[in-house]
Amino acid sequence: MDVKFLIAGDRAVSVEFGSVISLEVNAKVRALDEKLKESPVEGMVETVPTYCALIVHYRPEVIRYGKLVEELQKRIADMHEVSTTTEKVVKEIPVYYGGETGPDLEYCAELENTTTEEIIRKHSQHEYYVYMLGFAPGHPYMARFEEPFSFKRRTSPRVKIPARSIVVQLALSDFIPFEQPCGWNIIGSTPLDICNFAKDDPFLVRAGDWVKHVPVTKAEYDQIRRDVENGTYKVKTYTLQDNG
């Protein structure tokens, strides 16, 4: 296995297991992640998966450098393949499309020539893999791997956006957790939580989660989101064979 080692800072190494963002990839990341935490490694900190490396944060004053990959080089060794296919949990996320909350839908419609209710079509038919997580805590970067639109991010970011927002581009979603600055187009907003500390797993998706976009009305968003704020929702799920 064709593995690079790259020193990140005086307390990180990022373990890079291609150049290419692909599910194969990105499982060999995950699999080293699943390892290390069957088996870390005395003087390990933390570790941070993306969209191609794993992240080592480390103690240098308990392990050093060439001790550390030493480790790494006989988990790797060790570590069990990460199904891409199979079975799939997929997480089911409610979306209300448009309006106040998705001021960014017709236009992305115009630019694609099409209309918003194909827009809505093609982003909730699909599943969306989740890579990683990135930018600030909790916020998710999805693909999915049919139908992608052709428009990019928008040429002037907005210095700010509202939590929860749905944004998009090319075959990509986002969830934004919190307000903050977001260059793509928003063209929904999801009732749920994105990233909550009071919870004991503060996130609402984790790297290797599969998701599904379920358009809702506005009625149903306004109760989801009560029903959130209760600590009465619970996330549906549901479980796609994938013989692929």
Given for the second form:
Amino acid sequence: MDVKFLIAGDRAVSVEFGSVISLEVNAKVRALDEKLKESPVEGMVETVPTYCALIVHYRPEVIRYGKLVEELQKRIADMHEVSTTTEKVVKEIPVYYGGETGPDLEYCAELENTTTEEIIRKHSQHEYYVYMLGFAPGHPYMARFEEPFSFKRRTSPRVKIPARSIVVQLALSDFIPFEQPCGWNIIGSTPLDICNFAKDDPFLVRAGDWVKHVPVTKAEYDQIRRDVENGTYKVKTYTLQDNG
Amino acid sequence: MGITVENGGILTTVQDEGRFGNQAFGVSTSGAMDPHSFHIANLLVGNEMTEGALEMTFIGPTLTFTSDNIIAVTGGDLTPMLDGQPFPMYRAVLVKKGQKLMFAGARNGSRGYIAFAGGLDIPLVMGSKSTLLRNHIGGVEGRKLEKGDSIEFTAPKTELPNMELRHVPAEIFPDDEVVLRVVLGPQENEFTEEGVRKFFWYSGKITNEFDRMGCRIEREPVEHAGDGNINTDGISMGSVQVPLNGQPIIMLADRQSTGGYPKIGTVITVDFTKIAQARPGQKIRFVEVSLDLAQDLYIRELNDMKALDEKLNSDC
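Moving from the form predicted alone, what structure would you give for the form predicted together with the partner chain?
Now the complete complex, all chains and molecules, led by this one.
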């Protein structure tokens, strides 16, 4: 396996499994992360999985760089390849498409030279893979693998878009945890909290999850939002066996 | 009983060692910008060196004490005054109920710390008291201190053992050129050889875009070998990332946990104090050191802190 250990200062090392984003490379990142949870190296502080690399923050007063790399190599040799596709943990995320909270839906249909129904179908029919979280608390970096859109970012980004917006470009889709600037097109909104620090587990999705967007009406959206605010909503999660 | 805030100053926040274990979910670590000064402040008042303290920026707050406690002020010299009299820095001092601590402005450095014996009664968010302004979490309601806030002491002290020993020499921070030592990586290969050489060769200037998230530097551009993008990956404190315009940004306490610009090097941990105390307009230069030296220096720093702790607090 072609693994690179990149020095990220005197208290972190980045373990890189490849340079091209793919499910295979990301599966290795996750496999090492899992292995380190199961058999941690003394002196590790925390790990952050990203597309192609796992950064390991550590305490050099407990373990120096050379020794840490040795320990990581042992665990890489011994890690269980996780499959990202044969057993998918899927979370269903309700989305109200278009309307005031999805102002770019029609524009996306124009860009794609199709109908809004077709944009919704492409977005909601396929599962998206959560490669990693970053940028803001709970913010997923997701992609689907079928029927990508052809449009990219907007020419001029918006200074502020609301929390819970669903934004898209190409094969990518994100949900926005907190109000932020954004250059992507907004096609809808989810009634679910992407990050809620008041909860014991604040985050809606984690790296390695799959996301299925489920279209809902405005009335359903409002009802789910009330349930979320009352703390009675449970995110529908299931495991898919898929050998494809 | 504790302190009430009469004036919050420019940017006064509660900070501790930082919030760890949630960067994988995109949560910034936060924590003290100048760990060295922060640790000393805590040790002087008998705390664990990682206890939550107040970090202030340029112009400190005005605080009235509603009960007695021993405090220490460290870091940049923001001209502390107690009831109108100069207040000694880098020394544990008993402040009495009703006394007023204020700051008359930065004479040297830019960030100061106030540690309170026994710590401040601030709820933990994900294991930390640190304020993360961008996401409104930690500290006092996730924001900077404002007039009218009050913070309780957890376990105030009116005496501590070895009071006569509880002082260390004040630091003086350079006001001309800031020299930061850097370990190359993780993406030095994303730059041309010439780009890397020039990165160390030429000095630059600290711009006004300098906050708890990062510090932008204006300089002779650092030349990329590629297109100036990488697959988004993890970021350490002190990472020097260089967007396509060639102008480096040093990533600091409130940095995002991941980013997509190549990082030419990382400022070594013992030099965080220097960048935290620098000011916009100052000259800045990077010097390459080995990882081994950086780790030796960091371990020595921890040993120094441990020695100070033992000298002052062995019978606490």
